[in-house]
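Only one chain is shown below, in structure tokens, and it's the form predicted alone.
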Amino acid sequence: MLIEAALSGLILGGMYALVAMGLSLQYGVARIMNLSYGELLVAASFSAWALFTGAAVNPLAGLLAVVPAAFAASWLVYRLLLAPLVRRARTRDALEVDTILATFGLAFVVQGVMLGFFGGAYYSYGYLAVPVKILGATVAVNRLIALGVAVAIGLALYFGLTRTRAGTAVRAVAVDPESARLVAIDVRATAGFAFALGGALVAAGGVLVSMFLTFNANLGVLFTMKALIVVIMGGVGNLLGALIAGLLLGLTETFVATWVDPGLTLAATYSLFLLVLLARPQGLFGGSGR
């Protein structure tokens, strides 16, 4: 019962991970933080979902559209709705402060669309859903083959952001916009591109999600709600802190779930994220470079 807790921990965690990683470089990079960022995961969901029930595209093939779809609106939503915004900002905190407002009302608005077309009821489909047995513990394969693709993708944002030249540039970006700019980086579409990507990764963790979770259109401000937790626990900014972060609550979850009681998981949540911010209000790895 250990080992299956902690692989269903681990599976958890990491899809926490893969959709924290992508609020962080939405925040780190282009300074938004972006209120309406689980709408798109619910989004992506139920795209995933009309693929595979509508035209039998499996989700895994379903990414392929998805993933690129999402990168496009966000890559839109920042350059028509966020974009004016930092134009006219005179300082970073009037920066978020009007682009909180503006992604709070339009993560009413996503969920608004989503409400008119599939109403309140919770949606889930059969993929993979065989059980295997992994070191005497049983485990879904659709559950194991997310957790596979989101190391992949984890993996591929480290390489790309640390071996590429737009990388390097959205790492400068991060650390000291100014600075960047003296060095010929375009600030500005360094930050949409950042802010594109990060909606790409949470695209990528509403398909995998939906996999293995039932959801609706309400939820979306709940999956929000976890990726701040895991940004703030992390660090901001700090991917390698959001990895960390994701995996330590998919754990505490998993094991208060099986051993206490799956009513308390939140309030499990909730205290390991105040116990961090006691111990380190910068976060677990807020000291380290971004």
Contents of the next structure:
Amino acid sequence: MLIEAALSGLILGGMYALVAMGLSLQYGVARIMNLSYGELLVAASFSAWALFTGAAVNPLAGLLAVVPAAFAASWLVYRLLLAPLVRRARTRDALEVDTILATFGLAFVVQGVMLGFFGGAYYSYGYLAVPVKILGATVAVNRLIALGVAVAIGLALYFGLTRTRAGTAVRAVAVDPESARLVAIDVRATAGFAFALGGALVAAGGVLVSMFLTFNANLGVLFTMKALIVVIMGGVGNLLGALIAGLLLGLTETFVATWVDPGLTLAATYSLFLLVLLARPQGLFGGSGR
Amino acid sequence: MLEVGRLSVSYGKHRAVEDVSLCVAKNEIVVILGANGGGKTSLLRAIAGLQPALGGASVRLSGRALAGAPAHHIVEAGLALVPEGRGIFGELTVHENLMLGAYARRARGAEAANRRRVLDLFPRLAERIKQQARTMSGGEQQMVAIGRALMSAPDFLLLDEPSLGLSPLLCSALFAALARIRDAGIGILLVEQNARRSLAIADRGYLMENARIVGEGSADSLRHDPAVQRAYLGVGGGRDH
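Switch over from the form predicted alone to the form predicted together with the partner chain, please.
Entire complex below, previous chain first.
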């Protein structure tokens, strides 16, 4: 029972961490607080469902189509909708207000389109829903695959950002955009790239989640909120913090659902969030300042 | 040759830089002397593309027109700025700061050689290569800032108050390093409060007051100019005119 819950918690937490890393990139590097973030996740889930049920493409192969498409779509959103706001914003606070309003509106548009296509019903599909025994606990293979892929993507992101020049340039823009310009980094292009990369990550999360969770067109807000909570708990712009906070949240939710009451998971989420905010307002791993 | 012509900068109604023209040759250190708030920082920022200049300004680098170009193009063209307050990436390591210095395409080919030159110029950085830059002393951070700028393989280097906050000993080391950089063929435009030391290594100088260039000359003639001595070198005192 304990191992089973811990394993489920880790899997759920891994999804949260992956999704939060993308939001962290969008907010930390591109300085966009993207409230339509969860909508892209749900859109990716529906795409994976459509590919699986309509064209018999398994979701892992589906990743190869959905993730690049999400990257391209996010890049376009940045160039067409958000770049004009960035250009006209005088201060970072003004930009924050503008982008929150714009992406809030975008969330409704995307949600409306999905409701039009799929209605409000819950969707799911069965891919490798085969039980296996690990350490005496029973888990479905698709969940293990989802966790494995999330870990692989997270590691690739971490090493890409810390071990390559392009990744270091992305971090430089997060740390100090003006100095980044002084070393010939095109800050606007880098911000667009980071925003698109964040979109690719959340789409990967959406495809993986669709393998074992039911979803509907209204679920986006929930994922946006959870990603936001994880990012803030981990410390804004801190990928390692997002990872730990994501796992912590997944474990808490699963333990509460297993031993207390499944109806209290959201309450547990927000209690944990409040606790962290009270004790460490800068996040678990945030530095001083903002 | 770096040529700046008729460059003006304003913040709303306040004119920070008024119609400034100057030039710097390769192999030359040119210093701009002037009181705080005289527009020197705005001038350097405008040349580097961080601050928009008013229409009519020209910035030419080896004949190439750069006025109005974005900052990252100006670095690619061969001009690097070490800004006031250094502008290093404090969260990143010394190694990462230097690596980003060579982010410009023009710098990639000679990256290894430039890195050797920088570490040769500032051996301290080699010892601290994995340290997070913000945990270093002010002098070491200044070395990171200058090293990072040199990694972009510039033809011209602009420095804004590099000696600010440094001990006299570190100051001497800094100015000696600047002279070595010049001797390697890089033109240097320097804004400094420390007139005595900067005139000692400079080839030429400009005097800037209230947003305008009000005088220029060889470093030697400026050192012996009574007005310069009174205003910047603390000779003769300011009371007896």
